[in-house]
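Single chain ahead, by itself, as structure tokens, in the form predicted alone.
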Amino acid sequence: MIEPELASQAVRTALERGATDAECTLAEGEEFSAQVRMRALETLKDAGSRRAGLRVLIGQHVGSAHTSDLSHAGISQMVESALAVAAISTEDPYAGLPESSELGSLTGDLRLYSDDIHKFDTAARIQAAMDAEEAALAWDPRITNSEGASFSAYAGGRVFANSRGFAGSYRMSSCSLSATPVARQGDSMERDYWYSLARSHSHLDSPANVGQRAAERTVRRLGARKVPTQKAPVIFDPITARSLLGNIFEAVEGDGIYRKASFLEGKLGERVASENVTVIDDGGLAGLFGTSPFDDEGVPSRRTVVIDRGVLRSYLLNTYTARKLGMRSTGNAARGVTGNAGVGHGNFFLEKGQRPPEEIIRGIRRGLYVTELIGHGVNIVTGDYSRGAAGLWIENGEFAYPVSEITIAATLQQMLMDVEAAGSDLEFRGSVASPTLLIREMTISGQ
């Protein structure tokens, strides 16, 4: 781990040559991926990096500047090179640190390393992903082909230290393995993915149950066909329904709110889903991969509400957009080593209903479950939604046939006012999560 004094100690520096706030961001890793196909190895990648990031404020011009030497001459030329952008840097009346009341950092153990990362060997993450492609192979012979399959690690530690009198430091590990595994039925061709993270080697899914699990995805698609353009109830998988959770993401954020650029600014306390909708960003649920103890500008993670009910009572704001806005930090700060901070979110989920998913399904007499998305058709502004799409047809209550080559339309305003059903399988397979979701119509275009 990097010696924390290193960022308290450019701080300091910063200080003693003219800057009036200063705050610094030392980061270092070691990445692990291995990529395999058919078999075959095809890429290694085994590398690590240290890295430091220097933001300073002379009264209210700010510079920023960043170094990998983190010798006592590079740390020192890293303060000279952030001041000088400083001096010449546009005054602006937001640009500032969070004031010290602020500060803090959450306590306890948050499960975000673990040393289990390091007792993988090489050879033995390489097998975990041939395992796996070769248990999709092996699943049906109609899966004849392989997009690959991949296992990854990371190990790092992050410190931040500021003028203001906050210094804090965390360690974090994490490992995936995935699958993608290519079918073929007569002129049908369909590939399909599956993959399992966690902060642990120990908490990995098997590389049979990844690869199994993978090719049932892919076989499932053959034979799609379209269905005729008609509006009719949609129901996302947990998977893609984690996409939509991205969209609001983007339209409470505090860049896009002051910027008047969300479809849901100046809607706060208004109703804007249905009462099966509450959004939580959590920062602080241990073990998870949105987890940290403090954001990066040394303001203590925390659980907001971000729409209770269908209710909005919540943007998500780092120190600057919330002074643009007249309001206080949400812990929401994101940024790499340097550089103004911008806004990210912790554990951003939809908390899970009742119902299980195979009951939503059986609920719908002619839909669409759709399984995957294609495009950007997004208009986080005007809440314009137009994707493509691809998945399973429901008839009576039950998958008939596949579907691909279609598209599902409506406005993110009326989808989240539709949303009739949250399933209870609401599952963190990253920092965004979300249950299957019953949106209650959709224009779909097909035939």
Second form
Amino acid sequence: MIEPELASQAVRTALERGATDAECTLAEGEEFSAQVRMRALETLKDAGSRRAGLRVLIGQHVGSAHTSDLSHAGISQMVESALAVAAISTEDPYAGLPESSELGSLTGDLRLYSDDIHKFDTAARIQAAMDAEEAALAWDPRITNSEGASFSAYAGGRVFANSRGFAGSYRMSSCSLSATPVARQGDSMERDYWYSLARSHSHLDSPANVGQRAAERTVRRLGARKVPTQKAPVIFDPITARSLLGNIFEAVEGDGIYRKASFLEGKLGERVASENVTVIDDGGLAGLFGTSPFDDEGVPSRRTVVIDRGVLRSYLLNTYTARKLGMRSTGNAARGVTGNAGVGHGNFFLEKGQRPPEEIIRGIRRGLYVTELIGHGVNIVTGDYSRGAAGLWIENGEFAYPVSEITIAATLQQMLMDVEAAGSDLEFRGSVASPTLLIREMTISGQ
Amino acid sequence: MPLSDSFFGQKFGITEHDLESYLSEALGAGGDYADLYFEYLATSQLSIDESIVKSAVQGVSLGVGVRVIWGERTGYAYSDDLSPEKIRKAARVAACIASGPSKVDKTGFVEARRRDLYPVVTAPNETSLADRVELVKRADLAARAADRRVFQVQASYADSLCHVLIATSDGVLSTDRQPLARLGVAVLAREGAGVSQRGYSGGGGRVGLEFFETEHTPEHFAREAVRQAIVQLDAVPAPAGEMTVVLGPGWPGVLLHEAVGHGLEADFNRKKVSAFSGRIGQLVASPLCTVVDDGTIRNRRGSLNVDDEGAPTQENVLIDKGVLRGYLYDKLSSRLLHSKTTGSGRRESYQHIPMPRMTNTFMLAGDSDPEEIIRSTPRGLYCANFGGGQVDITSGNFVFSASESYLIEDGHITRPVRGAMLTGNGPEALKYVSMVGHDLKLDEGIGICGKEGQSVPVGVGIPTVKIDRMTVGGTGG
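Having looked at the form predicted alone, could you now put up the form predicted together with the partner chain?
Let us now look at the entire complex, which starts with that chain.
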């Protein structure tokens, strides 16, 4: 691991050369990936890199720099570079580091790093990918091709220090297994995927499960057709519901709020969603992907209730956006290694409801079950929502046939109000998570 | 230019002998081919926000990627340290993909014939920060002055200067100096207590700072961003259902990028997972459509003297009068498909494995008068600008979202609409092209294409085009 002291040294050097405040981030990572395709090894990648970033203040002027050269000379040049850009920036009355009293770190084992990701050698990792692909190919005769399967592993670390006395570091690990089969039936060719992602190898799903699930998801898309343009209920599966949660995050993060660039600006304390919607951000849940002991400004991670049974309770803020809004940081600063921090999330999720997803589907007479969303048709300023979709058509509570080449549209405001049910199937597959969601009505465009 | 005079020769003392020895190390366990990609990247970003230059960042990144190809297999490793022992270590890791006797290729390199598609004497990254900061300050002032309804302005400027050195075991040695700059302006406007609307405009290329002095000035982009936001203030919800769609010239060429371009990248076709697989020689578009990918246009954002595998870029005809003519190849896919590389091997950085990618993708001009195209449309949607798009290359289904579009009623462009999303199927959509304008325009130079987690700069272009049938996704009737 990088010497954590290097960050504190860079901060001291910056202060010696004229900065009034400084913060330094070091990041390093090692990546491994093995990709197989049609039962043969295709790609092996194995490498690591390191990076340092510095942000300085000269009074209320801010400048940032970063480098891949962590030698003494490289760090020295980074300090000079940051000071040089600070000189051309404008005075910003709101710029500054968190107050010393706000700094700190969660204690206890957050289970972000596990040595067991190194337990398997290259051959075993390749075999895991082979097994996942084989499971997909064997699942159904219509699976005739594959875009491959892959195993990847990552181990890295992050160090942060600032001139208000904060110094902290943590290590992270992850591994993942995925498969992308291709199915064919007549003229119809479809692909889909499935994956498992975990901080430790022992929590990874089995290759057989990953492959089978990928195959099921792919085969069920075959023979997809368009449906007539209409208004109908729409069920988001947990994968597509995640992307909707991502849109909610964009609408509550402080940057868009203070700029008045979000449809949820000025709505604190108001009803913005149905009672079925409770949204939480929690950066302290052990072993998950949105977890960290402190945010990227050295403020401890925490749990924030964002929407409580439909009522907007809190925005997510870093130090800068909090000052702009006259509020306090919620420990949500995020950045690469340098620059002014943006706002990120911890584990951002919608709380599960009572009904199993099967029951929600059974309750729909005619509607759409969405399994894939593509494109970028979401406008956080206005709330306008229109995305390309694929999924399954529901008739009388049963899946009738697959659909594709359609779009679904509404406004986020209306969709949030129209959440009629959240399923009981909340599962974390990354830092954003949602159970199955039923939206009362959206416009479906097809034929 | 001899290697000793090149950037990497001068700054790091790298010699041909060094390169040969690293390549031998990479082929130490056999393999058919190996290459080295050295990259030194200097970047700057400046932005103004609430009329304050809040953020300015400078950075440097350096590294080398080593690749070994053995049949269909690729081994890859990289190092952010250019010391010989670290490069050798990376070469040995990449070599693990192959097993067999070491392979010594012919020694010596032939340097590719040099050309200079971006003859920029002083790259933007080499000018003073004070000069560059003026660009965002001017954009901010111009946007605020353009209309009283504007209440937020963010202007950002980013540039980079990338030095690359590529050496391959089949004897190619290429060096290139790749400048890139981009200025963008985003505004929010509101009328009274009404809904806010966003506008965005930007441009750039492989250009010097002088590019922003004439025509592509900060004021030009600022006024355009404001115009788009103001137009949206009166917009009605987009219609829903199948209708005639007319694409305006320029950035709407992103349709070609999504509907056609990705599906013609040779890696997908080698694996037979593209909706276009096995369709060479077939009619996949109306005979009015000729689509090319051309990496050789001077100063364009998507252009390169050599691709990221050291091969010269070229003009590639993808669709000729409606007939599918060819794919975009990198070295691996051209070896496996017994074709020639089309100079389409690109990568995001030394940490990434090259793959077939687009450069500047556009449709050639046709004969129709753009105004006649509108006049001939009783009812439809006119799309002047787009946000982004995405495609599922296997089914061929694509979408893209219109950021500025209007209803066409009785042959006239009438009301602006908001939130329109277009969807279609790659090999089918262009069959419905019934008119192609004579007004080919390339975009202003802001495109970024993402594929398998790698982003690269690209360009797109299209003349005014009428598509008789396409699905529009909105909420309106």
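Residue numbers count along the first chain shown, from 1. Owing to the predicted nature of the structure, the values given are computational and were not obtained by experimental measurement. Take the two forms, superpose them, and find the largest set of C-alpha atoms that agree within 1.5 Å; that set is the rigid core.
- Superposed on the core, the two forms differ at A40: its CA moves 2 Å or more between these two forms.
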